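The form predicted alone is given below as one chain in structure tokens.
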Amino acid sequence: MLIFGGRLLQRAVNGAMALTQVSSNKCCDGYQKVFEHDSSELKCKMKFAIYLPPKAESSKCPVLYWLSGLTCTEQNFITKAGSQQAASEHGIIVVAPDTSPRGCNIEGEEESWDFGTGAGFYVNATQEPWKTNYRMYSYVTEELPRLINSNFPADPEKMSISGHSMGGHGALICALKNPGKYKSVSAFAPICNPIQCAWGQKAFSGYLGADKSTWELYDATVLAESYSGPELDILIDQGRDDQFLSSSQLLPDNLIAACSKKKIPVVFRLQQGYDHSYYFIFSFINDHIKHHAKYLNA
């Protein structure tokens, strides 16, 4: 196990490289940390950031985590977001992972900034030349929990998931195919029905090629009409000044539709005057940390 605070042990795990760790701060009488490891699914270096509640000094915590969105890194939740306080009031291990492979070495990965790097949609790709790196749906729900769960304080029975964007799309989908995996799942302006809009149709078609019913396997609204698991309860905040709101990219309408018809329970709040960005998150990430909290520590 990862020491806490300053000093580090690194050893192997299942066969993996050690964590390196890159930096750590102490942060509301916890520690924000950021580490590198060797993935097996991406075939990568990958960074993940953890937020360690003081809590974890003593005890085993539960573990929220956050997929971030289009373009960004480990970095901009935890710099932006403002998770800290609540996490540590509430015992959270917060891990925040990239969001996607990086320096692949793929043609075309740094083409545009809602494919390849900084895009990896949290599918398991199945196109050339994608497939072997990108793997993201694999890597968020079963190689870093692993990791997480074998090299820091986590309780390993109590998982949450939230996201924003394309990160919001991955904690949906993420929850949906994995009944009973996380306690509670949360999202701040998700795309919501990706086959729809022209993200996801960008993005499934190059990972997913062109059969569209491969597509649904990662769509929140499709996989919602034929969700049979335990209990989900679902919060979801939506800026209404969102741009991509009104440019047809998020379509939350069709998701609620979709839950209300399968009885899942859905908060959805349609935040006045508020945009796409991390202000809009940073508003309202203690209501998000509260609300898995109520589960996690249940």
The other form holds:
Amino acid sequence: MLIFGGRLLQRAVNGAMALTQVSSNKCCDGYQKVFEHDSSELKCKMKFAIYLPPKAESSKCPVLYWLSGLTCTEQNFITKAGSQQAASEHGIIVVAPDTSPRGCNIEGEEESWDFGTGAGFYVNATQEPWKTNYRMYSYVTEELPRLINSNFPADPEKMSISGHSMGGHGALICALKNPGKYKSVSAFAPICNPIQCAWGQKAFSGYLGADKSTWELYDATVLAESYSGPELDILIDQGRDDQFLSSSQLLPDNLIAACSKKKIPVVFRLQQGYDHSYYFIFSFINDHIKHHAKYLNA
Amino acid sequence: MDAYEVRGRLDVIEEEEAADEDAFVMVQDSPDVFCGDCGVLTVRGAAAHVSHALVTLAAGAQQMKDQLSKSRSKLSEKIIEMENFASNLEEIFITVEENFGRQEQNLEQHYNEVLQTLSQRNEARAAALDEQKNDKLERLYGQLLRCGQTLDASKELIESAQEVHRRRDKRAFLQAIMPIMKRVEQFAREEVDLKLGASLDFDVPTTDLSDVRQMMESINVLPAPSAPVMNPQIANSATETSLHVCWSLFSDDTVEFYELYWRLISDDCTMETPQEVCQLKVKETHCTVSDLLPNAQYELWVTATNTTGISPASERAVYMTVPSPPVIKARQCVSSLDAALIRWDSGNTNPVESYTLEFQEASADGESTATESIVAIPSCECLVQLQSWKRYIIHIRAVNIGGPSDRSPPLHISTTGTFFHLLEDTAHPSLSLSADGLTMFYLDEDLPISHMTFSDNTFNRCVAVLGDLVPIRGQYYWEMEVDESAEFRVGVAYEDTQRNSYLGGNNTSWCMRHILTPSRHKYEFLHNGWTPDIRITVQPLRIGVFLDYGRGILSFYNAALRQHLYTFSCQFLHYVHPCFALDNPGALTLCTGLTAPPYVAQP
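Switching from the form predicted alone: structure of the form predicted in complex with the partner chain?
Now the complete complex, all chains and molecules, led by this one.
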């Protein structure tokens, strides 16, 4: 952090993007930190977690963005997923933002666990009263990377994205909507086809309105069907005993069909006995980080 | 003043009890120069030595010392000469003693032989004479006996006649007289043989003493040489078709020439009749015999000849020619990044003792590099450890007691990737292989039953084949190209995987399987009949397989996309072999010799 101290000061003077360290813990020879800042997209204070591997002390590292699922904050992933060991070994910075703007005092935002607070769905809302603050798509794809690249020893050319459940949906759409921006993408139990499932229909109608054509802009299956861009390499793990799989919230078959048709390389693994929890993420996070490292460290 | 006077002076001085030298020198009329010509001390200006070479005492002393040492060295030289002569004399003394000793022995032997022969003849002749004597005596005695008998008979007759004559009775006399008269007349008429039955002469047979004469003559002649001794075969003196033979003569016999004989003795059982003996006349005690068979044993012996005759033959020695060079079987060699397994044909019908493998790095500019060898290889294959990322040239030699053969034709190896071939004798009969052994076809035609020759080693249900691999626990990578519609199983299996089972269906094989259903492509990663549930959206047509014994992993990749498909984690208990199968008619091509791409080998 010392190297960048000067720039920090400058930013503070400019009054933009001031970062405050909330916590720092040494982990696997690197540091798991949490920062807070004033977000210009979300118009509120936002926290994010960042893991800095030992390699970051001496050189720039690639960055993996992790998007968490419904009801999560920046804490769940860093305390439950066990990603620090692999990140340390492969020399990758892992950034885990929060899942929605907080403390905006919007009416109705606390009503449901699957809409509003903790359920940003990684879209830029167009409907009131959400459209001012609920711009998670831009936050994740633009503001956050700018922040990270300016304040940390991050290689701006090497970014990958991953996530769980709603965050899996977020990772897929960010990659599909930004060809070439991410070197690789992976997901755990993602919501593959939101316009066809209850969660997605509820969230999109609230954030985006009634016009379903606007929903398609944020649907991974639809985006895959019309994707054209550099080749992707997508790894998806899905627990077979996931209750949301059986309740048709996730719909991975639709995505697989679309990717097969469009020849988008996907390896989809149905893991016997696993559910939707962080225990499932913990079990396979090393495979995912290795998958990303192949491209980030190439 | 002369020497005597000097001596007298010296004596005086000694009597005066050792006056010091200075005092001596300062005495008047003391000698202060040395006359080189006369060799005496004298005074300068002395009349006797006016025109002689006069030198100072010091110089004179030096001169005399030089002369003395010259004479001394001459004397030492003479002493050395005498010593040498003396030792020479000693040697000659000993040699003469030896030679004479030998001659004495020789002579003694000869004369003994002669004496023996003479006494034999003597006995023989005496025996013959004895026989004759006995014979004659017998005959004479016989005659004597007969005479005696005849005499007795006659006397008897006369007596009886007289008796009759005295008889008075005229009638009885007349009756008896006629027969008696007849007998007497008859008897008188008989001729008496008065000849001697045997002659009184002795028949002296002439003794044949010619061989004795010969022996006496040969005493003064050179003996025939004694048998030479064959030397054992010198290492590395033989070639494939020739032998360098040596022998020695352990005596001082004169030899005009030698005759060397040789004969092929073969273990080759087809030759039952003994081979011909060949021979060669040679003046030296060595020679090179050519036109021989490789890797064959020959029996050799030699005789020495001089004017007297031929020596007995030496003991027979056995020599062996060097074997023919082996031939490396390139199609059956396998290699990886750090080792190679080389296989070859012996090149000889008879067995050889061992093989030697020689390898050296191939240098880019033709410079020769150091050759390393592995010796005493008992069979026709060898595993050699090499360094990665290099090119090597390998030769084999066959070795027997005659020495090593020439080098086999070379084999070039690159340690840049995994090179292997398919083990054709494990292939299911329905699987045919291309000429280069890298493509396999499961043809859509019914082969005649006669074609379906199964053996213990062939797969008999799964249309499969195994590949070969260097038997070292390292890292290996290869790729396969498949048709879109090919339903295949590819992976690795232990060498003894069940031949009547399907690849992946048992715990001795691990493979990736492609199944084509009407609606989609299905992929399985099988081991012990179990597979995880995996969907792959882009059909891999070029599959990379990575095997790492150390980490216990077997990974599959879509090599065209660099996409990782699946990894088995397994600690292989034995060496595994690549395995390939086609479940339906189709084709599969193997790509070997590839270097593992970086994304594959990284942990």
